[in-house]
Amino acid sequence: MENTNNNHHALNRIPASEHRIDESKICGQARHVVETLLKAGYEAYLVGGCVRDLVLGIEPKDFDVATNAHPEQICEHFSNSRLIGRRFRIVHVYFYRNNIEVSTFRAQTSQTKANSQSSTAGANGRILRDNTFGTIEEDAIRRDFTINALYYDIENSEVLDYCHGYQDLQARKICMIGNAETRYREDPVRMLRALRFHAKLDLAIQNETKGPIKPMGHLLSEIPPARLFDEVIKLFHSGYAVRCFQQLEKFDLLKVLFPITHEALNHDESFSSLIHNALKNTDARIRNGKSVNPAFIFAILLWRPYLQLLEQSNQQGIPHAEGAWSSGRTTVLDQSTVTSIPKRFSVTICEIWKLQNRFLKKRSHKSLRLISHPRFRAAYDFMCLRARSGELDEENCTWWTQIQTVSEQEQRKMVDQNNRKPRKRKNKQSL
């Protein structure tokens, strides 16, 4: 391993004989972007999470590129590119069903630069805009964790490490670059990233990096709701949603991200069983390559708060259909003040909730129309999770599972058989 001193950190060049990265796992489109910029005379490297994952032997899902070319210069070399972002100006180079994110090396932001036109920090230390371009070593230092400050030199098959990230990966630990409290103030979302990497990669969080998370968690409330929505989806669609949720509870961040969920959990322990089963199911679907919908996990996390509002609506004598929609909208709006929920998902959430009542009506042939509803599958999965968590009779899930597999004639027989059975008392959590 070669060491080269510079003004900031010593550069460690890790050769292929040591890092043993399987280059067949490098996306061809990312390689094309790097090689195009190199041919144009710029520096260009793979950077961040993709390098981290390659070192760990994991096939990366996304590839990012860092270069000394400025955003406008990058766009000149790719007709299929677009300049995006205000806080960070970056370039997306688009390919079929994929895009490569290309960013310019940035200098470390500090309070002394806060008054410049290209770098702005708020009174609380949070970075509001950061387009101060710099060198690769400055770019490395301004990244969040050492394990994300690795660069891959495709020409020489070397990992470039300015912040001891390679050693930290070997030691399986997550360390903040610089003072953790200062870096969390600059961008509180780094706290969520630390917990996600811990859960996903099974790396220990260094004490100095972990210590400030609980006392500084309240800073997340200052992050725009739209950005927090994206971060929450990353947590719960990481394939390690159960672990991520446990970490949110451990560090008191659940009450910041989902205050009404946190409150409901304090008053209803059985709610945790439903959430755990849903997150476990989501993890299994992702591992098996199945699709997942953000609306579903939000419907689970907000279910009890919704039920509480619906019960109040019923007590006021409001018709069920009207109460279900109004309670659903209110619940979603309450959560949206913290994590925004796009309309396409909020409508699905409310439909999943409203359909739960129809699963209890199995004595009328009209109930069979539910199977053709566009949200049937999501609502059915939701209902089965409720049954698995002890909220409904398992027989209810079994009946709706079976009726999907038989002919229309057999479906009608099943409904008729229900009419000959004595009526059962409604479950406590029935709608």
Contents of the next structure:
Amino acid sequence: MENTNNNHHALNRIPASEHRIDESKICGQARHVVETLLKAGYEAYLVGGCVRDLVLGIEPKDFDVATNAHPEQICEHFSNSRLIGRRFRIVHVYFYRNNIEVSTFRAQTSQTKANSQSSTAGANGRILRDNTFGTIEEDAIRRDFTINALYYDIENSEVLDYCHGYQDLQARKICMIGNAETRYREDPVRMLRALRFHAKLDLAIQNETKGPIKPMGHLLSEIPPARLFDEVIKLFHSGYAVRCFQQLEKFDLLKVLFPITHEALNHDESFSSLIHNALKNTDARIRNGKSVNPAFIFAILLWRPYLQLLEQSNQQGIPHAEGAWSSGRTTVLDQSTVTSIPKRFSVTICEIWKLQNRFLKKRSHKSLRLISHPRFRAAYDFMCLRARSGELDEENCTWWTQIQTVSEQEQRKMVDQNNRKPRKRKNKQSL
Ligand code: ATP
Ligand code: MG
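Mind giving me the form predicted together with adenosine-5'-triphosphate, seeing as the form predicted on its own was just shown?
Every chain and every other molecule in the complex is listed next, the one we just looked at coming first.
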């Protein structure tokens, strides 16, 4: 039976006395965009994740605006705007270090409408293109989850709810609008979004919405790799990467998104602990407002598959430097068939890996040149995580930590001291 429990609710207006949104959390630029469109005689609302977050009392990450103005009409009112998107034509209004996404109300594209000119579904039900303008109600029900289909009317300080989303948010539930299976087939990325909101907002996923994720997870492999890369980064940069990763494992999606990582993880406690520690670190950095680099996470997730290739190339007698580059390249290319990895990141990933070997060389003064390598920081953090996960002697991390804090003279002394120590047998992972 079609699950339509969330669909076609009458408009529910939630007044300020009830939703208690703190309007100071609304970004001034988003407010400016809405007010400009209102002044020009259009309807305009804040919409989506920002309204959800405002109701939850969380600072929204970005602000989206929905309006009945058409894309060209929107552009007329903002000199700092650009029409973007092939699948959906939306407008970005640019401000210093921020942009507000403005989209025209759009009608839901379902398979029943698939034959119309402006919306196209693939043979598997996936929406490939849709640009049918619609009413605000239609715009609401084409969104993914009820909690993401709320509108904020700035003029009246009211939340507008067409999909029962406000109550679901109060009940802390993630519910798909319409039939979950159909909606996942239209766009499998919604599965990743459900898991991300669950991990980040600590909301439960309603059973009907959760049920199809495992059996339908394989559909993610049909998503273009560039989009999957973006979605994966959103998971790992959500501030809740540890929980997102656990969700991916729980719903068998890791094997779809990171097949070689999944395979290497099998019974490898130390790799699992490396990933866990790295994601925990990422979460802490994000919470402390520090920068994070996608290359680092990919370097971690692909480390074991890379090592396996490197080991093979060592066994074949290929010189280390050559083997490291070719193993790195092959590993990155392999993953790129699922989630693309932009060139600037793949170069960094390979550098982080290649530098690992140099942390084991502490007996020559030349080895200290490593500290001034542009990738030293990332490679050093990577090496310390390896040490913490039991893959390397902790002493490596201590030594390289200390050497950064002492004078040049002291550095030389530290190297000389190493030369007085008897050589240890090479660590198993000293690749
Ligand atoms: P956040 O920005 O916190 O990651 P969000 O819900 O705002 O979460 P966005 O990607 O910014 O996510 O999208 C804005 C809104 O667009 C969503 O809230 C939802 O209403 C709609 N939306 C986004 N992606 C989809 C999708 N795949 N299917 C249907 N609606 C979507
Ligand atoms: Mg958003």
